[in-house]
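Next up is one chain by itself, shown in structure tokens, the form predicted alone.
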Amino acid sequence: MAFLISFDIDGTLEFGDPPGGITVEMVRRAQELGFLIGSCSDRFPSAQKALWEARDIRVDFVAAKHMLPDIRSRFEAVKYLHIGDRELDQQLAEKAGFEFLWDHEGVAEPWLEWLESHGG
């Protein structure tokens, strides 16, 4: 079964405004390892999709961040994680049953340990 990571964009990803510490290479590495990847942001879904496409990354989902419960219902996963930079990100993630990491915590790619702990 898969693991799912949702990224906020602004203040979280290197191409956000302001830029965050999560790099495109970190996202690619997680995706190559089989993680379901996407973004839940304040930006319109079409704008999110364009940002990913500009970096040649095919994401599994894009949505407004208040739609995290919908993302959880659409995908079956062992763990659900949302990474963001604001208290609102944390509140919405926890309300939707996602684990939450602050953007600066995500820089260490702690989700890679999930693979080891689940025999990956």
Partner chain sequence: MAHPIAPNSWHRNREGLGIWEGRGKVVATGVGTSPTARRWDERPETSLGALTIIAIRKAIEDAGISPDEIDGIVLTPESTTGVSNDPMSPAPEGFDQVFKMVDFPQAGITRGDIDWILLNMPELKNVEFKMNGPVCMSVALTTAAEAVSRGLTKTCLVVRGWHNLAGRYYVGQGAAALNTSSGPGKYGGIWGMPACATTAMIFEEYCNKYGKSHEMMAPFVVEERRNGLMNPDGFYTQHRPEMITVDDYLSGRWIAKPANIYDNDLPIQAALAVIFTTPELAAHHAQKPVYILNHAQTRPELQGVTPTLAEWEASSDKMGRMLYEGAGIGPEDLSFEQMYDGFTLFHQFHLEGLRFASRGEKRGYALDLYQTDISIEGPNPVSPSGGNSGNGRTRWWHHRDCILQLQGRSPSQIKRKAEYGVSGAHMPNFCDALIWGAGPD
Given for the second form:
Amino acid sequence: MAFLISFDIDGTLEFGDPPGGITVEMVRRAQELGFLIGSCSDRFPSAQKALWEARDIRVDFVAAKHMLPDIRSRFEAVKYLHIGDRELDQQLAEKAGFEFLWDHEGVAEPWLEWLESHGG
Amino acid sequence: MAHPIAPNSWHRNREGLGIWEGRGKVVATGVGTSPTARRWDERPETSLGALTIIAIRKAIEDAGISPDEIDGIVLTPESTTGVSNDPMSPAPEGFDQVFKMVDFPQAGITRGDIDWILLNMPELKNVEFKMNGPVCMSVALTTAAEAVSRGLTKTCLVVRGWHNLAGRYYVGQGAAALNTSSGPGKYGGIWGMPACATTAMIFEEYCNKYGKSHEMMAPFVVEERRNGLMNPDGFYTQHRPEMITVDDYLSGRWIAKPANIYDNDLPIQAALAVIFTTPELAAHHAQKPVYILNHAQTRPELQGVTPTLAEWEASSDKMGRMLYEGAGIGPEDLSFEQMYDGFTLFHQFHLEGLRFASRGEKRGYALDLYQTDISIEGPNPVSPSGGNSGNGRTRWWHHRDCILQLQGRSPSQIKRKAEYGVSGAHMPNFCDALIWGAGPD
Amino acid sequence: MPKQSPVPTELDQPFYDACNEDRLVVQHCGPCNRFQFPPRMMCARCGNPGLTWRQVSGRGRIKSRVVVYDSPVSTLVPEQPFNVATIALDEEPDVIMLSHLPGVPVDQVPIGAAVEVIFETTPATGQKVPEWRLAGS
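What about the form predicted in complex with its partner chain, after the form predicted alone?
Complete assembly follows, chain above in first position.
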């Protein structure tokens, strides 16, 4: 079973506007360890896709921020996590059954511990 | 120092005034636009004031004139519609090392100020006429048009800059973060409507009345982004060259349904300066003169906490009648329309008030028009500049592009011959608008 | 809904005092024979400063509606999404007030429906404000 991480972009990722603390390297590391990754942001879905492609990352999903429930229904995972920088991110994540981390909390990559606790 | 604003007697706010006395006596020539940014990074050289200076110098250079020739400035001092600093908040460290300061430290940071500009632009040594055009660049433009037509200034800068501080524009900040509410906002604000909700409310009323839907807005929003991405000075071209698709638009998160996030414009930093002068003096300017054929104003007569569809329709109808009366033209003469679009959902109220591209319809036809060819290549170019939606929030891209279109040098130049244009902002019941012509008649 | 508490001023004290007595009063201009809300120092049409407060019936109709998903007001963010409707007073339909329409599900606001005023206590100061519910509900 997989773990799924959804990243907000602006204010959360280093290439957001404003830049956030989550680096492309962290995202890449999570993907290499088998996490399902993608973004749920207010940027157009087509623009999100282009932003990831420009960084040579093939994400599993892109969607508008309020489409988190749709992402949850599309992917089967042990845990669903959304990382963002706004109360709205938190609210939408929790309503969709995602765990939520603030952007600054995500910088420590706490999801890496999930692998240990789930024997990964 | 506070500068005067246009007296009420300068307003053309009722019908029956006839042809505008200044018709054909005022022209626009040079245009200067600063670089854009999403937010201020607190460096002096990227401040609102710095951008304003850049825009002014570019406008003067564009007109091919000497700064000595500038004898007037009309400026919009407000530089945001969101959260701003108190005027007496101290400037960031180092700001006063780069710029000379006036009697309030936020000049050049979160407030436009004529005296600050003059202090920091010593080349503008002959400015005698100084007036503020409050709230909106459209007010500054109509004020300057009157001032030039009345001989109060011969070569006048018209200026507006915008700042956008770090953080969210007004969400959860300032008064919105408190558990009490003071000031006039308390009558409506405590219901928690975001800024676009009033427009959304009236748009909903419009859709119910005329049998239209939010989906019908998609071609307009897509076309505006396309036009904006042709503009090298626009925010999206410079920072996010991302085309929106119909699916993108329709997937947008609701802010106040039926307004979604892409019906809202993006706050940015930017400044614009335009040069107004007389046709005689324009003869030696480098750019083709664009004539101002009329201007007009509407102001709300609110009876309730929000306006209604009926008020917006009546007010924008009146605007259309006043503009055409004073300019001596009709809707069939317009080569394009560039009324305000920030929020996208009220653009059609302006458009219908002008009867733009009407085939006899009076109201309820604009969203059908959006389903036809409204591109710059087509017969009815709608918002060829791309407006706020296609370029970022300034409330002046559409004015700027009227000048450029009629000079034949717009980056999104319409294919049909550009002879007459119209621009105005901001709300359908609170609007200053101008009719522009390629010639004096 | 945990609305912010409005802080009355000299101008609108009669309005808020009446709310605390479960009465709805609105400014009236005699020469124009016209109501207006929010309160102003003078008539927005003719400039008459001699406005009076008149009690109105507290009945109206739903004129339009939105659903707020992203409110700027922090106290209301946890309630999202929520309805906001414009209410046209029976006495003068151009006088518009706002309502959360308590009890009406999101996206189910019936435009044109009759409503009646109720008075809701705001948490911070206890000041009451007018709210509206479907008539007879």
